[in-house]
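Below sits a lone chain in structure tokens, taken as the form predicted alone.
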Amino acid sequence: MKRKIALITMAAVMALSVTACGGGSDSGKSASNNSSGSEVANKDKPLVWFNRQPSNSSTGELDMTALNFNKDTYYVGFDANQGAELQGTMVKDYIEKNIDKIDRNGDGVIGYVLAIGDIGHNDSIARTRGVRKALGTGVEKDGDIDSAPIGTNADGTATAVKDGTIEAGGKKYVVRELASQEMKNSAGATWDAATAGNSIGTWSSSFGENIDVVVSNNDGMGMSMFNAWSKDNKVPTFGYDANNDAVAAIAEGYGGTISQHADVQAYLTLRVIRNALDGVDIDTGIGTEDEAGNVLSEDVYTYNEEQRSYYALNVAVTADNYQEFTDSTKVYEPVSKQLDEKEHAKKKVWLNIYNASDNFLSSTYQPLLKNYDDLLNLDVEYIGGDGQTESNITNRLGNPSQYDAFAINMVKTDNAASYTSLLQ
């Protein structure tokens, strides 16, 4: 009789526990008490957009509907404008410091070519503007610097840019953007390294020794051009992302790159998910030290509450400091401490990379994520896209109910609804 009463009591307690755990919209605390694929509605599960901020590809206006999908939705990226200004300044400083050898044909014109990643991507737009602003070649359009590719501009008559000037070594030089284009392949993939490698071949045939500097919106395209042409011709090439191969190439003449603190971004991508799942303050382990001692300092990230966005800050990587950045997949030491799995139960996360062939995301960002997922007790399923269509990715999210949270890297910044519609 006593055993029967005990069993009835235990069943009642378990039923009460299950009812409490299925608690509707309180997704953070509910998920922390449930196993993977919990009873929390998919629309209430933590969602982090990363690397591609939901926005209008024509105007850059943020998609606040996507950024406010639920109370546990955030974006993680980096400060694109701060990084763009750094890249432009890095190029300008290099020209000024090396003016005695950079004008290869001695014509008084510093000619540069520019590889544009994606004309509809806010980061790409910012980097193009940053270079043009620093070099004085930018033309204002609709209240900001025009970021459109110009094709070719041998005579300086293009309308989207203008000739700039630099004074160095007691002499004034003209600065001219000789050519620029979006690096998009025939299948539609942007930021395409192979296209950039082919383009520098075409540009060098057209402009020869008029090309004094090569600039790229990222290192993938930059290294493709460096290896195809500019390394052998000793033309400084500047990229963005601080990928391992680009950092190593600085010793061989690569002009420089920008670290967007991928180590901090990858941590933030998974940390905000961890905090939401645990039902704790979102700042835990970020601006506020967690019980393991993980915390970020204010000089490596910012948070914009209105935009629900975390932005890592950027650092210029040049010949002066590149040896500090030789391993881009090393976790950031201040947030490298393991969480106790008893207090932070393992949860399942669905995460996609828009293009499995993207150099930065595949060789830097994803390895960092894989290092952090263990530290944060997250079982992450990594999905690699083709870089061309959202359906190549969304078709593989057939059963979102089996996951506790989602981290999404879109092909196009306009397409947030392609993912959120699956979670409704």
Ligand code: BGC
Given for the second form:
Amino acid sequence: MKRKIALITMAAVMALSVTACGGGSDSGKSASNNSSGSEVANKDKPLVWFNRQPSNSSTGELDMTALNFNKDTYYVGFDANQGAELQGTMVKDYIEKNIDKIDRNGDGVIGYVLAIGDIGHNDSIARTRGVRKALGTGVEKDGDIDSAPIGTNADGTATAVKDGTIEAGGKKYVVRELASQEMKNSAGATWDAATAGNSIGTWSSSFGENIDVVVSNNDGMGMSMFNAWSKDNKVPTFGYDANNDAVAAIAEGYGGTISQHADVQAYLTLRVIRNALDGVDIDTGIGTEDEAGNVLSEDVYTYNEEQRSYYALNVAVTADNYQEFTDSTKVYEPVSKQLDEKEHAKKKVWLNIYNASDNFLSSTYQPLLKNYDDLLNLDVEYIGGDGQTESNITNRLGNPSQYDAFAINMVKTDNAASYTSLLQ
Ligand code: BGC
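Beyond the form predicted alone, can we have the form predicted in complex with the named molecule?
Zooming out: every chain and molecule, the one shown earlier first.
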């Protein structure tokens, strides 16, 4: 008898959700139902972490509890080490190719300054290491290259870096990290472009013509330094993200950037949610072509099952190829086909961006998400944080039962539990 009632209830719920889909608009009503029409507890709803991987901000160790929150939990990011190595190599190649003019004061020392995004963020750490490794300025610490900021290092005596050497044009040059600093503002926001713009002012007044190259963990900070100083002083500046303004600036002397394939990441972020809600194989429309023809090839992403993580692959963007990257908000063509709403009913997703003023997330990632949400029939509510406190964001997840799935971009990578506790 009990079973019968359950079945009847289920049929009624299904009928309701079918009607809701037919109407095509009432995603609120079906919010607590998954595609099979059954009630889903918040703790069982799909959860995707993106851009900031749940991990210990001191050791980098992945937070496997957060990554295994439920069977439909994933992380979407990109291969930080592969990208970091590309960034380092891009800077080194540029120096070698332009050796006849790079050493501005001709003292035989190629000096660079480095803007660090967030000392506790895996991406930032990897990029600092990648640059130091390629330029020979890295020092080993606990089996890896030290990624600590050095403050200033005019005479080469800092302990977290050492002087490297580059041989080019038949001459040996010293490479020195003259200064590096975490770009955090007084309110606590990291990757802070304005702080980087101020720092280049301070650095250029102390180091002047000793600065031959400017490197940044991202384009937001890189462009701020370029606009404030390096463009006028014709000092090549390198960033990361391939935001539109940075790619355009390559024509004006910006040295180069790295595309972290945000077009692939934004797709993956929403696609894994779509698949989990549809109850289909997670690889659908990813490694396996879906019925609309969406599929990704292996040269643009990897999936690490143990880490529950999708990683997009990076591409260097320089004067040689930047014309192909002028629109960072364009959907990736192989995954740009609309899903049929009859088969993939509208679902409601809660998604936050840790800092509404983060250049990469606001000018590249979010516009891409907005392009994909329609294609995947997801009704996404976008929440922008202040980049400083988790509660500024979590306060706006007052009623998780209204949503079918969650996509989360934490302020601090250690703080996954501030979100998952709301879903318990
Ligand atoms: C991007 C940065 C951004 C950060 C935010 C990184 O992957 O390269 O530009 O500030 O993510 O978490």
